[in-house]
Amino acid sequence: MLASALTGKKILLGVCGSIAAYKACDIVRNLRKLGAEVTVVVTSGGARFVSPLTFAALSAAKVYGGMFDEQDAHTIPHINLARDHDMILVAPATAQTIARFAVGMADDLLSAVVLAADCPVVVCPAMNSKMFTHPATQVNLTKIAAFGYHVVQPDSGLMACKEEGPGRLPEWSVILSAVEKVFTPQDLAGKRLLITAGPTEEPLDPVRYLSNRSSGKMGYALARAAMLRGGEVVLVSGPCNLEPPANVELIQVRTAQEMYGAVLSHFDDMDIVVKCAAVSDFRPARCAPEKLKKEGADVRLELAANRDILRALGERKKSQILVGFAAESENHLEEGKRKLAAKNLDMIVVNDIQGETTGFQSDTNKVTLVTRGGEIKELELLTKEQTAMAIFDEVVALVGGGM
C-alpha cells in the first residue's frame, strides 16, 4: 500500500456535543485509513451522543474527557496533548466550544489543550444555521481565524432540527482537504491555475457519440493537488463520474469546441496551465439531429479535425506555465519531445496508456517529465494524487527558475 500524506501524523481529535457527533466515528476511521494516529478528546457534551468507549474501540487508544481525571492527573493532559500532536482537529465543533477558543478559556479539557498548543488548529463548526449565522458566532469564528486556526466553512442543507441553512459538518472530502492543505507546502498561493481533465464528448445523433476511455482521475487529482498547495484553481472538466475537489472552481464541458472555448477564455488570467483532458482529435462531421436507424443508414463516419487547443495556447502565451501530456502507446520518450517543442510548451508528461497500473481508469500511474531545458525525470510507480504532487515539484521549481 502506497502511503499518503497523513501516514505516521499524531492527529488530536475533538469531538463536541453535537447532533454531528456521530459523524466523528468515521472521522477517527477515516484518518486510521489513511495511516494517522488518532487520539480522541471528547468533551462531556460530546459524551452524551458518543460514548467514549465507542472512540476508543475505533481509535486504538486512550480517549480523554474530563480536565481532573484523577488517573491522568501525574501526566498533566492539557499540556502534553498539546505538546504530542502534529494537530488538532475539532469537528464537530459547538458554538459553546467556538466561543471558549475565541476568548481563550480553559475551562475543559478540549479548551485547555487549544489554548496551550503549538501545532496547527482545525474547526469544523456544526450547528443550528440561526446559531451559525448570529452576529456573536460569526465575530467568534472571525477572532479563531485570525488567531491562525483553519476554520472550515460548514455545508448548507435540511439540519436534525427540521431547519435548512449552513451549518451542517462538511463532508469527509471536504475536511479531508483541510487537514492535508495544512500538512502540504502553500509554495502555489497566489497563483491562478487552470486544469482541464476528462475525456471530450462528440455528439453523432441524440444518442450515441465519440469518446475515449479516459476517466478523468489524473486531472482532477492535478487539481486538488494544486488546491492543496494554495493555488487559486479552475478545473475545466469533460464528462466525468467524479466528485469535484473542494474549493476548486469547476466548469463542465461536453465537447471539444466547448472545451476550447472554456480553455481560452480563461488562459489570459492564469500563470499556470495544465492540459491534461484527453480531448478528441476528431468529431463526426455531421451531428444527426434524430437517432440513425439501423435500417438504410450510411454506415461510412466522416471526420472532422478538433482544433489543437494545447498548440493554440502554446502560440498564445506570454508569461504563463504550459504544462501538456502524451499519452503514449509507443515510442513514448520521443513523442514527448516531438510535442513538447511543437506546442511550444514547458514541461510535458508522458505516460503509457498500455501498461496495466498507468493506462485509462487505473488509480496509478507511472511517468515521465520533460522541461523545456532538457532535464527528464522519470517518476516511480505512484498514486494519481502523488503523482499529481510530483508534477507540481518540478511546476514550482520552472516557476522558481522564471521560465
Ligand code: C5P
Second form
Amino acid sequence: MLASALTGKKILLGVCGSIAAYKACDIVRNLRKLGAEVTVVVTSGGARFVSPLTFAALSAAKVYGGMFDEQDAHTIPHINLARDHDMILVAPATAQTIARFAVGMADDLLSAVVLAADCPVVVCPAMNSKMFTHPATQVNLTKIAAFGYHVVQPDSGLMACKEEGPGRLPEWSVILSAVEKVFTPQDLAGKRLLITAGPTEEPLDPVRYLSNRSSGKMGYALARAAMLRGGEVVLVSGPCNLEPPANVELIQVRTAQEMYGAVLSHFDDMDIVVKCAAVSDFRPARCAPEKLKKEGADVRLELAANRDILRALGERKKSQILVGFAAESENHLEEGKRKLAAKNLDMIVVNDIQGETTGFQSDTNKVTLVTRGGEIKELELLTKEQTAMAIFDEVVALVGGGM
Ligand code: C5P
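Structure of the form predicted together with cytidine-5'-monophosphate (C5P), please, following the form predicted alone?
The complete assembly is shown below, putting the previous chain first.
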C-alpha cells in the first residue's frame, strides 16, 4: 500500500441513526484501505440501522456505543476516545446529533466525546431535506461551524423518503477531501489557482481528430492537491476520462483554441497558474463539415499552428506565479531551461516521457523542477498525487519569496 495522507492516522468515526448509516460501512473500509486506524462510535439510533458487529468486523476494533457500558467504565471512554484520536468524522450526522453538538450536550457517548475533544471534527449531515433546510438545523450548523467544526455540504437528489432536495450523504470522494484537508497545511488558502490538464482534440471532420496520449492524471492531481491545500481552483480540462476532483470548478474544453479562450479569460483573476495540459501544437488547417470520404481523398494533411497559451500568459503576466511543463524525450534539462526563459515562467516541471513509470498515462511520475532563479530539484519516482504536492511545496516557497 502506498503512503497516503491518512497513513497511520487514528480516526474516530461517529455513526448516527440515519438511513445513510449503511454507507458508513464503506467509509470504514475506505479509510482503512488508505492506512488509517478507525474506531467506530455508534449512537443508539445508528445501532438500530447497522449492527455494531458489522462495524467491529470492518474496523477490526472494538465498537463503542453506550455511555455507561460497565465493561468500559474503568477506561473513561468519552475522555480517552477524545484524547486518542487525530480527528473525529461524524458520517452520517443526524439533525438530532448536530443539535446536541450545537448546544454542547453530552447525553450520549458520541456527543460527550466531541465535547471533550480538541482534535479536528468533520461533520457530514444526512437527513430529509426539510429537516436539513429547517432554520433550527441551519442555525445549529452555523454554530458548529463557528466552533471550528468542518461541515461537509450534503448532496441534493432523491432520498430514501422519496423526497428530493439537499440532505444526501455526499460521495466518498467529497468526504475524503474534507478528511484529507484536515491533515494538509492550508498554505494556499486565499489563493486562486488555474490548472490546465489533459490533451486537446483538433478536429479534422465530425468524427476524426488529432490528439495525444495525455491522460490528464497529473493535472487532475495538481487541481486536487491545490484544493486540499486551501486554494480556490479552476481546472480547465481537455477531454479526459477522469472523475473531476471535489470542490474544484471544472471548465471542459476540446480544442487548443477553446483552451486559449478559457485560460485567457480567467488569467487576470488568478494568483497561480499551472499549465500541465498537453496542448496540440497544430490543428488541421480545415475541419470538414461532413465525414471525409476514402474515395478521392487528399492524403496529405495541411496543418495550422495553434497559439502557445503559456507564452501568451508569460507576455501578459503581472504578479502571477506561472508554472509550465516540459514533456521531453531527450535533452530534458536544457529544453526545460530554454522554455522557462522563452515563456517567462517562474518554474518549469521537466517530465521524462520515455519511461514506463513516468509521463503520459502512468500513475507515477519522475520530474525535475527548475525555477527562474536557476535552482534545480530532481524529485524521485512518486505517485502523481505526491508529485503534485511536491510541486506545490516549491510554488508555496516561490509565493513566500514574493509574487
Ligand atoms: O513548448 P512546449 O509545447 O513543449 O511547452 C509545454 C508547455 O507549454 C506546457 O506547460 C503546455 O501546457 C504549454 N503549451 C501551451 N500552449 C501550446 C503548447 C504548449 O500553453 N499551444
